[in-house]
Each structure stands twice: as C-alpha cells, then as structure tokens.
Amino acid sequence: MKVEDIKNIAVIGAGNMGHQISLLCAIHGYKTVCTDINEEILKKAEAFADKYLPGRVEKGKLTEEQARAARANITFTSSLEEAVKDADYVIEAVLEVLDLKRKIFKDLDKLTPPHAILATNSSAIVSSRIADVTSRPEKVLNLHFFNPALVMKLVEVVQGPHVSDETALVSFALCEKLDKVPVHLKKEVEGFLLNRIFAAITREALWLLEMGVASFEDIDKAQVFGAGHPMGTFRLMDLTGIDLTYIMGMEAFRATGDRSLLPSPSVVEKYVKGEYGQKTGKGWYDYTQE
C-alpha cells in the first residue's frame, strides 16, 4: 500500500479531537466520514464544520471553492459499519479506555477492507495493547495528533514491534499530505515523546501548587513569561481536559505499577467534581463568563 492509495478516511469519535481530525482530512481532499454513537456529539461536530469553514474563508485562509469542497468531503453518521465500509485509513479518537478501544478495533477488523490501516490517536495506550484483537496487527499503530488538531503541526507516528515498515511509512507520508510535521518513534514508550516531557513539567507544577509554593495562576505566568510557553500547565490541562489528565495517569499506573504516575490529589478532586476545564465551563479557571 502507498499513500496515494488512500482516498477514503474514517474517524471514530466526533469529540474535540475526532471532529477536528475529520475536518483536517476533508480540507486536504480526502473523502472523510466521522462517526460517533452519540447523536448530540455528532450534531455539534457538524455544526463546528459549518461554522469553521466559512470562518476560514473570511480570514483568507481558504477560498470559497476550497471551503465548499471540504464541506462536500465530510459526512457524519452514527453507523460504524457505514463509516468504515470503504475506508482505506481509519483513525480512532475515542475515550482513553483500553477495553473500549479493544472492542472498537475488533469491530473495525471485521468491518473495514483488508488493506485498511487502523490507527489510534491515543497518547496513553500503546497500540500493542490493541493490535492482538485484529487479524492485521502489522497495520495497527498509534498516530497521535495534538490538540487542537487543526492547528498543531506535530504528529507522533509510533512504530511498535508489531507494526510493519510499510504501515509506518504510509502513515508518515499521510501526515505530510495533511500538512503536518510527523516524527517517527522507533519504539513504544509510555507517553511517547512530547507528553513525557510535558508530564515531567506537569508533575512539578502540581507539586509546587500542592506544597503551597505558588498559586496555579502564578505558575502559569512563570511558564508563559519566563519560559516562553504559549500557555501554562494549568491552562493547558483545562484545554485538553482534566478528565484526560486523570485517565492518562490511571492508565500509566496500571501499565507500570509506578505510584508516582498516579494523578495528583488536586487533579483527582477536580475529576470527582466534574470540573474538567473548558468543556464543562470550569476547571482550574472559570469559563462560564466567556
């Protein structure tokens, strides 16, 4: 299989990552189907596309013709079978729950054409923990986009021991077709590249907060105005979701048994309260007035 053979892409999950990856693929000329079992999330994803594309035209980032073509390229459905029946490449972007992903990939193996590559956008669960439920483990890999997927350039292409060179090369080339900057991980490692670096920063920022050294606002200011980060740890957690921070910490602990990887008490408190960040209107910061 070559990257030129990829015409149809299916994205599983229409949440924040899924609907942006879907739209990214549609903008770059791929026939794209976005699917989710939640009809309300699907409606929000479609509404986002209908708002985003005209906005790009107004800003001069797309021509009207390009926006119309992109909108024609993307469809939304709650039927997994309908979404993936013609797919050449599938990108799963659902919750970071291992059992859920294994069930989805088992279904994908039955519903997709035999040549299709099956990728997971997961940053917490390596594909070797999923690939064995399929008859094509050599075609199952992590393709990790960063949030927001329409903006962030980096994509991590993770080649575990079961992934063929062909699958890795095609996936790398697809990222370039999507105008992204892919990096090739030759081994599976928890957290991959950038999230391992971020995890160390996040652990230290949370320790400083919980020891009462500084407020989360001042820790964020130090990162932005001292280190040149686009946003601080706590604002970033609000953007990506404090629930994701919690789930990733729990998954890392389950995979390694390392108690230092467990989510911090303050993250657990936010998770229990349902204060996940921007998606709920409140996290570390309050977004109800925005």
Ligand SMILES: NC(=O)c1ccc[n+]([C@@H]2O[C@H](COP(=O)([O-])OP(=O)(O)OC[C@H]3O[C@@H](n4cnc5c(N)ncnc54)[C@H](O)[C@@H]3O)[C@@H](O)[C@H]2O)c1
Given for the second form:
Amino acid sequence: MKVEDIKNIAVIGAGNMGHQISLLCAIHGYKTVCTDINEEILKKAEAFADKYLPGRVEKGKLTEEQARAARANITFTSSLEEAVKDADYVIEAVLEVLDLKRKIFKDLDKLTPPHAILATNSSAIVSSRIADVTSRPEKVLNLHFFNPALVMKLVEVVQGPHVSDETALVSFALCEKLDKVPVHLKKEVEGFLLNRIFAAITREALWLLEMGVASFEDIDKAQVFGAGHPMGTFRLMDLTGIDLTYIMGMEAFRATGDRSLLPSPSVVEKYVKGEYGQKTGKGWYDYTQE
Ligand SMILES: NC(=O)c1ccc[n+]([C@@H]2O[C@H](COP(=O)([O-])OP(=O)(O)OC[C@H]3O[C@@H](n4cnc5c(N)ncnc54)[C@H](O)[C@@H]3O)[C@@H](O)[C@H]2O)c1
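Starting from the form predicted on its own, produce the coordinates for the form predicted in complex with the named molecule.
Full complex below, order starting with the chain above.
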C-alpha cells in the first residue's frame, strides 16, 4: 500500500485524543469516521467539530470552503462495524487498558478490509502486545499523537519487530500528510521517546512534592520559568488526565513487575477521589471557576 491509497480513516474512541485525531484527519481531506461506545462522548465530539471549524475560519486558519469540506468529511457512529468497514487506516484511541485494546484489535481484524493498517495511539503499550491477536501483525503499529492532537506536531511512529517497512513508511508519510512531524522509533520500547523522558521528570516532581520540598504550584513554576517548559508536570497531568497517569503506572508495573513504576501515593489519592484534572473540573488545580 502507498500513502496515496489511504482515503478512509476510522478513529476508535472519541475521548480526549480521538475527537481531535479524527477532526485532524477530516481537515486534511480524509473521509473519517469517529466511533465510541459512549453516545454522550460522541455528541460532545460532534459538537466540538461544529464549534472548532467556524473558529478556525474566524482566525483565518481555514477558508469557509475548507471548513465545510472538513465537516462533510467526518461522521460519528457508535457502531464499530459501520465505522471500519471501508477503512484503509484505523487509529485506535480507547482507554489505556491492554485487554480492551486486544479485544478491539481482534474485532478490527475481522471487520476491516484486509489491506487496512491498524494503529494504536497508546501512550505506553507496545503494539507487539496487541498485534498477535490479529492475522496481520505486520500491519499493526503504534502511532502516538500528543495532546492536544490538533495542535501538537510530534507523532511517534514505532516500528516493533513484527511491523513491516511498508507499514512504517506509509504511516510516516500519513503523518506528514496530516502536517505533523513524525519521528521513527526503530525499536519498540514501553513509553516510547517523549513519555519516557517525561516519566523521569514526573517521578522526580512527585518525589519533591511528596517529600514536602515544595508545593506543586512552585514545582510547576520552576519548570516554566527556569526550564522554559510550556507548562509544569502538574498542569500537564491535569491536561492529559491523572487517571491516565494512574493507569499507565499500573500497566507499567503489570508489564515489568517493577514496583518503582507503580503510581505514587498522591496520584493514587487523586485517582481514588475521581479528581482526574480538567475533564472532571478538579485535579491538582481547580477548574470549576473557568
Ligand atoms: N490523554 C492524553 O494526553 C494522551 C496522549 C497520547 C496518547 N494517549 C492515549 O490515547 C488513548 C486514549 O486516551 P484518552 O485520553 O483519549 O482517553 P479518554 O478516556 O478521554 O477516551 C477514551 C474513549 O474510549 C472510549 N471507549 C472505551 N471502550 C471503547 C470501545 N470498546 N469502543 C469504542 N470506544 C471505546 C470511551 O468511551 C472514551 O470516550 C489511550 O491509549 C492513551 O494512552 C492519551
């Protein structure tokens, strides 16, 4: 398959990542179907598209015609079968739970055309832990977008040992068509490039907080004003979801047995309280007044 053969893209999951990845594809000319099991989330994703596109026109980033075309390119459905039946390329963005992803890829293998490439947007789970449930492991890879996917340029294209050169090349080229900056990981490693670097920073920031060395606000300030980071660890965790930080820690522990990778006590506390960050109105910071 060549990148030019990709016409139809399906995005599985319309949450934090999926609703933006699907809109990104639609804006760049792909017939895109976004699917989720949760009707409310789908409605929110559709409402986002209806608000975002005119906003881009107002800002002069899209012409009215481009916005209209993008809107016409994207559809929303709760039927997985309907969403993927004509897909040339699938991007899965459901919860970071291995068993769920394995189940979805098993279904995708049956429901998609045989030529379709099946990508996971997982933040940490390598595709070799998923590809074996399909009959086409050479077409299953990690394609890791960053949050917010409409804005962040980086995409990690991860070529595990089972992934064909063709799949990696086509995926890399697709990212360029989406106006992203792809990087090619020649080996698969849990957490990929940037999340491994961030994990080290996050571990240290949490240790400093939990040892009472500084408040989370001051740790964030140190990163922003001393290192030039656009936001500190705690603000970033609120944006990406503290639930995701928790789940990733649990998954990393399950995958390796390494207790040092378990989520730290303050993250567990937030998770148990349901304070996940921006999406719940409260995380490290309070968003209820915004
Ligand atoms: N949040 C981030 O900053 C970020 C960044 C990069 C990658 N990721 C990865 O992207 C993936 C999605 O993360 P998110 O933050 O968007 O999660 P999210 O919780 O916001 O959204 C996940 C969505 O998946 C849906 N879902 C669950 N089971 C489903 C099924 N069987 N079929 C269809 N939809 C289903 C849920 O209803 C939910 O809307 C995860 O693998 C995560 O690791 C997240």
